[in-house]
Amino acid sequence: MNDFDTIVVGAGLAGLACSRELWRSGRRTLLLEAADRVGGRVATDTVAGFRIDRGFQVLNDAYPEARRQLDLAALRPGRFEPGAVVAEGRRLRRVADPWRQPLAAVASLLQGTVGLRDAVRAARLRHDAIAAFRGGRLDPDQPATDAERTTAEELTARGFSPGFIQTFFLPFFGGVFLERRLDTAAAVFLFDFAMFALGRATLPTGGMAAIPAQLAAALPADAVRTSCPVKRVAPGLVELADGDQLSATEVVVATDAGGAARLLPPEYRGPWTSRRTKGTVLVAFAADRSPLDSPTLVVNAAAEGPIDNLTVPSDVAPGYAAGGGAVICVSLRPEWAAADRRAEVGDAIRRQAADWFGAAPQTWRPLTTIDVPHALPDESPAARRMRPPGPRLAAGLVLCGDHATSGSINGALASGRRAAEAVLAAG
């Protein structure tokens, strides 16, 4: 038996944030991780000299927890242009942010990408979301209510046209939320809308793995054990897969919901253990040059083809294509993510991209396909009501992770901080 003040199980963003807060408060804390690296789902692989994030991920520099917990400047982030390029069939049309790109926004109106009435409603939505956030009335990590409505219901209630919902909100936020029905709770949508209005989507230099690396760098070297799977936990007790047992005053379970359900005794599980998760599949290509003329996101508004969204991370931040060229990342539509379609998906992506960019995509070289089966928790109103009421499960036992707050980098960091605060409040 080894004695620690706190043992944190799981070195994703929530576990790292919790551990760092505890160390800063003088608590002797041990962080255990089953994988051979920290970061959980926020990870970056190197393939043939290219850096590829595990799934479409961005860091919004307006996230309050990112500003509170990260040194954003040290991440040397590159920024996406605001707005998006919407693909409809063979046509690419830009939807620009009128507050940051007024001329491009006027062009969007003239080209018919955005109608005047929808533009006015978008301005009102922007005002309301920002005002609610700044007034402390918009926090997706707070408990859900029975009156919560979905994003689709919110947009319809605000009078947006079905066409604009279909051609912009659904492909853009469907990509953010990993679902195409917009059944994510309106509170989550409004928060994200405020974040995109106030900040920018960014990528750290060299990939998203720079975020957990920065958090881990603040911990003592002997405070983190990787390749250390855990078999079970109980209040004040952790049993490792090799049979060793570790004791602590507090145990914090910072795994995903499925991992927590496997580790915890039945009496400490709750409805949150059956909350559905959403997956994604990313296909990466190498190219001699980018198909885009700016660092932007391309979203597919059409019902056909394998591409859900397309990005060129090497256009956004240094370090993704250190040897030159471009790395192109495609998130697949769910119907193309099945294993029995993998043999044909590369050619299908290149054919669809050729409709948008001409002949160049036929020369794209496949790099890797990355499955992220549990990328985000379901954020529908019903699923959000399944979340635990707080981090404390019992004396000596605390829970954190984005499944306990909201499914985002901001939610994971907030959950880790709040778990640490629960530990410290217990004395």
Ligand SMILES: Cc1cc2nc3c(=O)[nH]c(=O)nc-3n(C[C@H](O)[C@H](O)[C@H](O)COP(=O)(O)OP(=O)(O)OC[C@H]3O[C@@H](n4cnc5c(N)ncnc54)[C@H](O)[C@@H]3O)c2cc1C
Contents of the next structure:
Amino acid sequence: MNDFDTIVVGAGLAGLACSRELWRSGRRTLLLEAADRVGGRVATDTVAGFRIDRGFQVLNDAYPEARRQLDLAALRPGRFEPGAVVAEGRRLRRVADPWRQPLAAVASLLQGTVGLRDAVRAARLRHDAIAAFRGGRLDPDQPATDAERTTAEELTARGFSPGFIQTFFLPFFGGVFLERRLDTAAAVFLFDFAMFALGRATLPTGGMAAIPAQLAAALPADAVRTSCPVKRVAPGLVELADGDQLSATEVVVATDAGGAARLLPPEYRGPWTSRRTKGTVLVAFAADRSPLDSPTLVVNAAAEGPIDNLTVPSDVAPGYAAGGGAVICVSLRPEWAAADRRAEVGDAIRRQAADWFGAAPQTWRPLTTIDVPHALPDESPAARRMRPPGPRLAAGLVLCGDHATSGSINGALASGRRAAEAVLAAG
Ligand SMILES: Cc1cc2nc3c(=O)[nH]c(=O)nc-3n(C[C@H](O)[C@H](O)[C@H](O)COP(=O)(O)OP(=O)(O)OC[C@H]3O[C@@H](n4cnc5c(N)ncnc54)[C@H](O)[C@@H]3O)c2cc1C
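May I ask for the structure of the form predicted together with the named molecule now, the form predicted alone having been displayed?
Now the full complex is given, and it begins with the chain already shown.
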């Protein structure tokens, strides 16, 4: 007799979603997590009373899996304004979504932020992306085809001007994809574009960690073991780092790709386990008040200065600064992310922010710097073609995680659900 029906290794969103689905279907499931908390890459720290996510990320409220699996209202989300503020040198200009903020969009046109040709092409892109999503033809979690092209190729093929690509798509989607070449697959870009067009970027009042906390709350207390690293797995078998062995009818590996490569026996490792990852560094400051007059994202279109993008999470969801004041988060441009530049980065950020906001940034107080070296899997067309064909690796062995679908909250939740379905389908 096995110890459990299923053992899931890794309590990120994928592992949590999988475990919850299995418990709902009456399977005795144990979730094992190496860290001292659940959530994986979705984490929030509290520093000097401010909530700071481990790397800037948002929950899009149009994500189909989030709508399916999460109680979005219970997260009490605050919403970003659609569009973004684009910084170029000392100028800040708003790029608005004409369907939600028609007046602001007209202003963008009149100021020359967006040319008429690019505005027409953006309208077509919006229409095509939404139509493909609604028609079920746009799902980046499905297997990639040989015909996939990169985001840069897609934008060029659609006739966008190099200037608009450089000043809007590159800083905005470069920040989403954590890469500056826009070599992420167009399928991922079009899906994200549809999500931004149909929904809003949100932050839960309790910080991003409220998302895994909500999933974990649906599990029985003894169904999760944290601080419990797994050393290796085999079909139906899990060996813990302390040497204990546990058996189960099914073992689900819900780690990141690198974790799966370390755990799986060589014969079950696929090319996906060698995929590159992309990183980011977040620098957080406390301030007496926000430098912005609306809950918005500021992206840096100039190829200079340390700031890649800047947000004030407490403008979006007041829970980020429940004790008052504002918390300001800056994602660093890649050239500034190297560890040997850390000493100069705080002053450099304040100097660049002073170009945009005047004297106030000189009073910002450094809170913390958070390094996330493995934030997202590489999602170039070539990398996506290396993904595993489906969740089942062998009888008694199943795989999930965002590296198996797409590098997002939506992708992780979807892969967890699909892994649970594969377990249930086996009887
Ligand atoms: C900085 C950053 C920004 C992002 N921005 C966004 C965004 O704006 N919108 C969006 O939708 N997505 C974003 N994402 C992506 C999203 O957060 C991830 O795709 C998702 O959280 C991945 O979940 P996962 O469960 O697949 O993997 P993980 O969260 O990596 O979970 C894997 C878990 O397995 C555990 N584990 C590993 N090895 C072992 C072992 N040997 N034994 C036991 N446990 C083990 C790990 O500790 C971890 O908890 C961002 C991610 C980061 C980091």
